[in-house]
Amino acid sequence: MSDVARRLSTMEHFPIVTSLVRVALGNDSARLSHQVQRLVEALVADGEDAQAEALSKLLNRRSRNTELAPSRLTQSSRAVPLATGLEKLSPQSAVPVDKDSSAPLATIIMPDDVVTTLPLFPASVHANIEALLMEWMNADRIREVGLSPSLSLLVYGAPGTGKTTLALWLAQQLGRPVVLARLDGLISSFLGTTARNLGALFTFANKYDCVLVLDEFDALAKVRDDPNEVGEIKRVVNALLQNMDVRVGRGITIALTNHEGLLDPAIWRRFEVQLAVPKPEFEQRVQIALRSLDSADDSARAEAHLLSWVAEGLSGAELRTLATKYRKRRLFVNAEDVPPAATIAQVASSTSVHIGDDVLDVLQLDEAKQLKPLHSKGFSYADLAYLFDISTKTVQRRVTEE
């Protein structure tokens, strides 16, 4: 191993090795991590501290990310035993179409085409996801004691919180293809066509061993006594309820909505599991920002902390957009003239409609006046020194002065 490490340490393209390791570690393999750790130890033994530190940071970053993930989720070696006689779905399977427009009513997504990781949710949400997935993976044991697995899941929360990603990830863990339907796309202006589209969609999904994902679920599942809705929507909701009843025991159904308050009460009763996905808390925002910055060194953590503070109340998707904009702008500034805090303030001001007024008030202060309120929010002297490109002594003096 030492010889290998010595050859690696002299490689002109060692950064490519670190990039490969970063990608590979994303698959969360314990054996891979062990081998990378052996390589780190060999590099240290050969005195190649810089290369060893680069790989160690990748390992540490992976460890931090997995701390927030469920602890026992592993891909099942067997399929969940559901209804008998289901056919195998393939990308070539003909999805139903709207007879008037010929538009497809759904999209087929195969497990191998899902390249995603579980979003960073609070621990309570992770626990519920873990429990549900364990139930699906052990459906046979549940049936042995005379019970039935919970095969319907309603996921609700603000846009950009990872609902669709969660649904695709769950299907991938089960090794099952997804039939993804945006229910707003099933709506037709022709009387009766919407209900007919619903029936065609469910008939198709019930034929195959798949996970049916109903996106924009509130588009068709609205409260039936809404005075602003015509009689047609009431018939559509009734048709939706009937199709969901028929699907019981045929396969897993996951519905996604940003507007849970619009759902008809009878719809809620059709879902055995109802999962609220909140906007990320501070620690989840830090990890999301670090992923977006694609780094885990001390400077990146300081940037991630400031981005996370700025992004309070934002969704994970909005934070990723904010962090990506920051990365791009840092490529075209002179780091000696423009400190990181100034760039983050600039990016925040360009998306001010989503940023809290209290945050904008601080970021619009003169640099020297920003330090004290930021320090009161938990930023260390060292973090502030890096973010504002000044010495820690200067930070301490400005924070403590009246």
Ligand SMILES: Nc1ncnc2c1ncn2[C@@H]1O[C@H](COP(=O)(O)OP(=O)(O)OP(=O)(O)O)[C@@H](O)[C@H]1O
Contents of the next structure:
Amino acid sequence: MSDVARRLSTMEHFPIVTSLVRVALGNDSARLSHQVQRLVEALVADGEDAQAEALSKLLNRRSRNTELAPSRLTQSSRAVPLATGLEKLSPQSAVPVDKDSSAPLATIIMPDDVVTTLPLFPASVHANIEALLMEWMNADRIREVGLSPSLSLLVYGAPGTGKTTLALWLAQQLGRPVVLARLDGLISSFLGTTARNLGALFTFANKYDCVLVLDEFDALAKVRDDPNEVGEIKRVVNALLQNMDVRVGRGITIALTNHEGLLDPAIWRRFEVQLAVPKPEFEQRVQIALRSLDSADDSARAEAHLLSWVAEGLSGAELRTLATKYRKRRLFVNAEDVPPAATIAQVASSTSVHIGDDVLDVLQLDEAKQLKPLHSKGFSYADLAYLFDISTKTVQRRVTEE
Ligand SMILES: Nc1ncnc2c1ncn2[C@@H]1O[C@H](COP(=O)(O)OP(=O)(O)OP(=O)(O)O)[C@@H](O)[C@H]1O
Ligand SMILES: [Mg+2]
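Next, give the form predicted together with the ligand, keeping in mind that what was shown is the form predicted alone.
Let's see the whole complex now, leading with the same chain.
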């Protein structure tokens, strides 16, 4: 192998090797990744750090993009139509508009329009997502045995937990365009217009082989708080139920909400699958922070650990904001004077998101005094040495001294 590496490392056509690796990695093969990893190691051993890093970056990007690749699902099954007689949706298809304001009722998103990565969820959530995707991609096999695939999904969870991203990712995996409608945008102050808008939206989506995504799904339920609106909202909820019943068998519908408690039980029951999207746990927070830091080396890992500890209870979106702020600040501080931990403490104390009091209590201590509590929270001597820019020996001494 090192012979090959030696020859490759002196190769003037290395950009072609990089392109080949990029294309080949797209087809997700664990054995291919393993061989590329061996090549990276051989290049490092030969001192070809720049080339090793180039390949390593491709490898990391691939593993991030395929954390939940439907590897067992074949490409051809994407083409399986979920219903017959559906037309192909294109960006030029005429989206219905609100008659009073002329505002479009939905946006069309083609599979190639967005590059989405599956948000990082706990393993149990990933298992549910994978099971659902299998069902959708193998709808024909399910029908062969006289069953129907579950075509309606309700995704609920706190703001910024990755619901919209998940819906777009699912559609992208299926190779289908998205008809994305925010239900709050369908509500009109004119009697009857809201129900008419809903009808127009569903009629449009039912014509095409697409995934209908209903964002801000609770918007209709919220109107119910107003006693004057009761009669009208009943009509709207009924219209929604009827439209959903018609949609069954026409295609996939994904509804997204932050306020599942506000949903009418009859609507809740209409969905065959209800998926709770939780806030990220420590492990996922580390991965989210690493994505935001755009690195996976040891120093980024130490930073990601501290950011994840600081971000306990935050949503993925809030953590990303925190990590991005940190990354920007590090560009302008003198790294020799300001250790990473000090910048993280600064960012944590100047953010609008709510950082836990116990975390702030530790971060507000003198740096030397932070080491002990952080070590007791699981930070290694090596991580603390990097984060506080001191030697591992000093960390050890301060952690163990009375
Ligand atoms: N668990 C997660 N893993 C990775 N990224 C995440 C996660 N949760 C949120 N994000 C990121 O945060 C950003 C916002 O996510 P998204 O818009 O999908 O959240 P949402 O749940 O739809 O929010 P809202 O309820 O406000 O509509 C995206 O860039 C997304 O990638
Ligand atoms: Mg959203």
